[in-house]
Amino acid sequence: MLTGKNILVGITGAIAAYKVCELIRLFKKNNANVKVVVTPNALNFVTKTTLESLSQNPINIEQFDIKEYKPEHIALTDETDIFVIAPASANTIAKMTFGICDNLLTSTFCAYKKQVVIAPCMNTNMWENPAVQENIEILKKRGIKVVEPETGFLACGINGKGRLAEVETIYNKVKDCLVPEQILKGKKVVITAGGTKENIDAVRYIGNYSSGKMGIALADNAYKLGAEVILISTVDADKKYKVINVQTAQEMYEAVKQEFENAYTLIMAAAVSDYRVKNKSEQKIKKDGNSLIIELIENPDILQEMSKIKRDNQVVVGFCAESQNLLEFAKQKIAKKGCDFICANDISKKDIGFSSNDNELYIINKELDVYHIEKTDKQSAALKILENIYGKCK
């Protein structure tokens, strides 16, 4: 089931450590590579001899144990699909929310970008504790999943809750997270990416600088929740779905005409030209000295065409790139395009405008209800929307 995922585990000084050797035998039963980052108190529970041996690779421990290029803690974050910190303690849940990096285990938490999945264990009255509490719904605000502690008799001696989770509890909660569930399964997603390109001349085009890749991140998760994927793109992508390119706004349309017909969903995200070029040129225009004046006319509005034919069991989602008043902006495009949610990205931030490998997105509902992603990669920005659109937000 996890064939080809490849887990960090990290383990903190908490009695419940050593039940971390079934969680990481779990992985490896079922296929997954698994890495192990440990603080060095979780050694006084569990040795780095056993957790090697289940695990079948070295351990990672000190902080500025580099044996490559790239520090550790980098690496660790590069190689992974997903990190899961089980178990937690309050001292380490305390620190990843104030982003302390002390220890190597935390500074690779503060460098993740990924799916983190952390299952807290400690004494009843620490996780009652009104600080631990706050830290947890921090954590679980910036999108980190929290496999709850149990209720049940503790190491001090005490029945109340603190007790870690099941391993199999764990388990299942990062399965679904790797393996998400088929809620698309059998629905047809028709999902647009790239910039178009308006010809001027036989070399020349009017174009924009999106790179595409939002679109491509959207269609990957939805061809892993299930869906029949059609991806209309201006990029190419070399995918098990299907890809149709396109180049102009007008070829675009025609291809979301046609294949909207039947989709449960379309998904805007290309950045499509508002204006082409009323009469381009088949030839190279040559330079002559003078000014050369360009008559632009309006392209078809396809977010807004669509959301004029569309029945009421599709959804149609559009994305707004604004460089000011970005939630102003949507709402008002939202209402004028007719669609049933807007994602709106502030593109004047340079760590997630175009052609960045990360995004921070709002999603707006018809009801103008205001969703917030905060920033991470595209990929897992792009799982969190289509959660968000169908409802499913874990």
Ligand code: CTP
Given for the second form:
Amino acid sequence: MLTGKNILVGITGAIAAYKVCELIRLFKKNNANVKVVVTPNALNFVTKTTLESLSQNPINIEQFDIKEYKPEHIALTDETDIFVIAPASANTIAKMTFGICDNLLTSTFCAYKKQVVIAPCMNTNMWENPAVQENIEILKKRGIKVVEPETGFLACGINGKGRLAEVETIYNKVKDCLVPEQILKGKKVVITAGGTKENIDAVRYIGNYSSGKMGIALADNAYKLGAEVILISTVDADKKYKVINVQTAQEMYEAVKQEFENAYTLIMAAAVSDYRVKNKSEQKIKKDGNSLIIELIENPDILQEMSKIKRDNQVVVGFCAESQNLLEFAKQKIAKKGCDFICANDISKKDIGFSSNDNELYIINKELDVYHIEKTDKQSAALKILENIYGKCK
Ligand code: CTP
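Having displayed the form predicted alone, please output the structure of the form predicted in complex with this ligand.
Zooming out: every chain and molecule, the one shown earlier first.
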């Protein structure tokens, strides 16, 4: 199931640390590569030899044990697909929330940008403490998956919530993150990406700043969910799925028309030029001391045209980039274009959208319900968009 996946297991000082030996064994049995990082206290509960034998790798404990050219906490993050912290103590959860880096595990977490799953484990009163609960909520909002502790007999002698979740439950959560359910298996999904370029003459064009990152992230994630993906893109992308390279809005229109016919979904993430040059010059235009007037004519609105011809079982998704009145304009746009969903983002914010690696979006459906995706990297945002439009949103 997990062949070739690189899992980093973080263990903190809690009695349930011994149970994580079984979790490591399960990961290994399913062909994952496992590395382990522990807090110094964790070794009071489980031995280094046990962890090394099970993971078949040296255990990482010391923050300044620099074996190679990179500091340990950076080296550990490099090839890791998922970081699983189990058991996660109240103390470590607090440090994760506030970015404290006082040991190798917390420093590694701070430097890690991909998926994180935590399985808290602590005394019931500690779990119910508002500080712990608020920290958990903050971590969840930042995209960290939490495997809730279970209720039962605790090592401290009381019966209550706080016991580490069953190893199987933690394993399944990690597996779901690494190998998502194939909800798009057998479905054809057409996605556009990048900004179109409209030629003025042999060397010049009218373009825009779209990097294509959002469209490509959507295509990557649709592929992971099992779809037959067709990416129609103005930017080059070397992918396992089919990529059709286009440049102008007209070329994109022709490619979309052809591919949409038997598709399940069309996602128009591209920034399509509304206009093209009426009389583009085959030769380079020379300056002659006068002003140059270029006449522009309207391009077809691909999203609107496809929404008109779409069948009931097809889903059409548009994007809308606005610099003001985001939700109001987005709601007007979904009505005007006739699509099923609009993903709206605010381009006045410099840290999201266009060339940035991050995005913050609002997804609006035909009933004008709004779903907010908080600022996150474009790959995670893409997965959330797909989960949302296919009704799998949590
Ligand atoms: N779009 C399209 N064809 C066009 C222009 C836009 O398919 N000729 C699609 C985009 O891919 C996007 C959506 O329409 O999914 C919204 O694009 P946007 O530029 O925000 O909207 P416009 O219709 O161009 O409206 P305006 O520029 O007036 O805001």
